[in-house]
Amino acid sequence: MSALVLYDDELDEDCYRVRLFLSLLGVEARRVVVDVVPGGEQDSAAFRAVSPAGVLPVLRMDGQAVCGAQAVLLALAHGRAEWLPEGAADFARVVHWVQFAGGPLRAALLMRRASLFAGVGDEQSARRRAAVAALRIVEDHLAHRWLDGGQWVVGEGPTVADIALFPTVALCRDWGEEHSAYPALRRWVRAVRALPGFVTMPGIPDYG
């Protein structure tokens, strides 16, 4: 594999997903800092040449620009069975949760961006309900996994599904949703933080 180049923003949680996964893999990438607009996209012509949709993160690997957190995570996990299982059932479960992070759970990411950059007004109430509902789905799933003897989202160890979900869950206090209502999520956040190679970002809680 040729040298990796990551187009990155320090406070963007999608970029953090990729930085975290690279660190857990022990893989280095040259970082190119991109100043983003509050919505999380970059409109400069130079960046559009790298990412036509203006989306971060972008990882250049093997001469190809891979755009968007979910795509980058799956590209990095490809061929690493411990992070992306090869069995059809577990593979499907992992991809489901990766897509959930970029689908229903994205309401929580957007709540954080609105809270940090634009302020949260009454117009955000519907999005907040959607964000809380998505968090509750993850909470309930992890609670059932715990009752069945499992610690992780899928399987016996951490997978790319855990990495896809982690930042949005861990950062929900940035938009006022406290973790006290989510005991399974708190337990899981501690488990992810304990992984060798874990790196943090501002806003990630440290429960000790």
Second form
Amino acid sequence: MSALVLYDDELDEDCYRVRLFLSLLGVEARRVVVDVVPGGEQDSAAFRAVSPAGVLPVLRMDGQAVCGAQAVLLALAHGRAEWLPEGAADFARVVHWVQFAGGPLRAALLMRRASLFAGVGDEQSARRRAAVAALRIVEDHLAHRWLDGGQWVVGEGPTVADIALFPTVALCRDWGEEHSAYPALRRWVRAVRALPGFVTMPGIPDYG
Amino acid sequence: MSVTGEGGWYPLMLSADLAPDTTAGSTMLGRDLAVWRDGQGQAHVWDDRCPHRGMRLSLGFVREGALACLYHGWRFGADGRCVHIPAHPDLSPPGTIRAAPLRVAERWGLIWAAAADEGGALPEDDPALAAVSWVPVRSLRIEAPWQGVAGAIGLPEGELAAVLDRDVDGRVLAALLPVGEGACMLHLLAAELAEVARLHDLADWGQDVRARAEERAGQVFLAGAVA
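Please show me the structure of the same protein in the form predicted in complex with the partner chain, now that we have looked at it in the form predicted alone.
Below: every chain and molecule of the assembly, starting with the one above.
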């Protein structure tokens, strides 16, 4: 594999998904910082030449610019069976949750962005309810997994599904959701934090 | 377990959800709490406020049997007294610097705290509760007034915990923490020797209770596609 290049924004949780996974894999990538807030650099002609829709993060690998966190995670997990199971059933479960992280769970990501960068006060907004509902889907899943003795989203160990979900879940305090309301998520956040090679970002709880 | 008066005991969380040497947050009738367990397994419940700068102690960490604040690392021992100030390592902190401990008890797989310093006996040993050991199933946050949830699941008037025998197979211990006006935590435990499938049924029943209580309260949480 030729040298990897990551187009990265330090405060963006989608970019953190990829930084976290690279670190867990022990894979190095050259970082190109994209100044989103306040610079708006994702809309610059130079960045659009790399990522036509302005989507972050971008991982350039083998000449291909892979755009968007879910795509980058799957591209990095390819060929690593411990992170992306090869069996059809577990593969299906993993991609189900990767899709969920890039779909319904985006309500939580948008809540956080609005809270941190735009300032919203209406905590009973439709957006908050959709975000809470998405967190609960993960909480309910992990509560059931725990009853079966399972600690991870799929199977016996961490997969790329855990990494796809982790940042948005762990950062929910940024938009006012306390981890005390989600005991199964809290337990799982601790397990992810304890993985060898784990790296943090501002807002991820260090303890608890 | 009585909620009448100010001296009642409140079920904060499942004992299983507080590992040794960890901290957690909880909220009891709008009062924010730091819940932590020392290396010997003893649970502690304090007001969630560092006496130094008011930082939330629930965000801190446990070191050498003391809870350390995340902000400046002041450490507080089991009795709440400050035992170490990193910026002044040779100073013996005066006894007046003290976190505010609540009374705490662990019974039937739950961590309980008392709302007031005096009054209210320890959670009494209810024979129905003490006769079996309870397997933790899960806790759910419900965004609806706790009184409505208590009525819906059949808790006796004035009680925050009871053995239920309805809706699902076998005996169920349900405990309810009033978080505030419009929110509560429902803790569910099953009588031991329950099969795993029954634990899943009970967890599902909890989700059902949550959905119905929130619908009655006009709170509908529906995930969906996000543009």
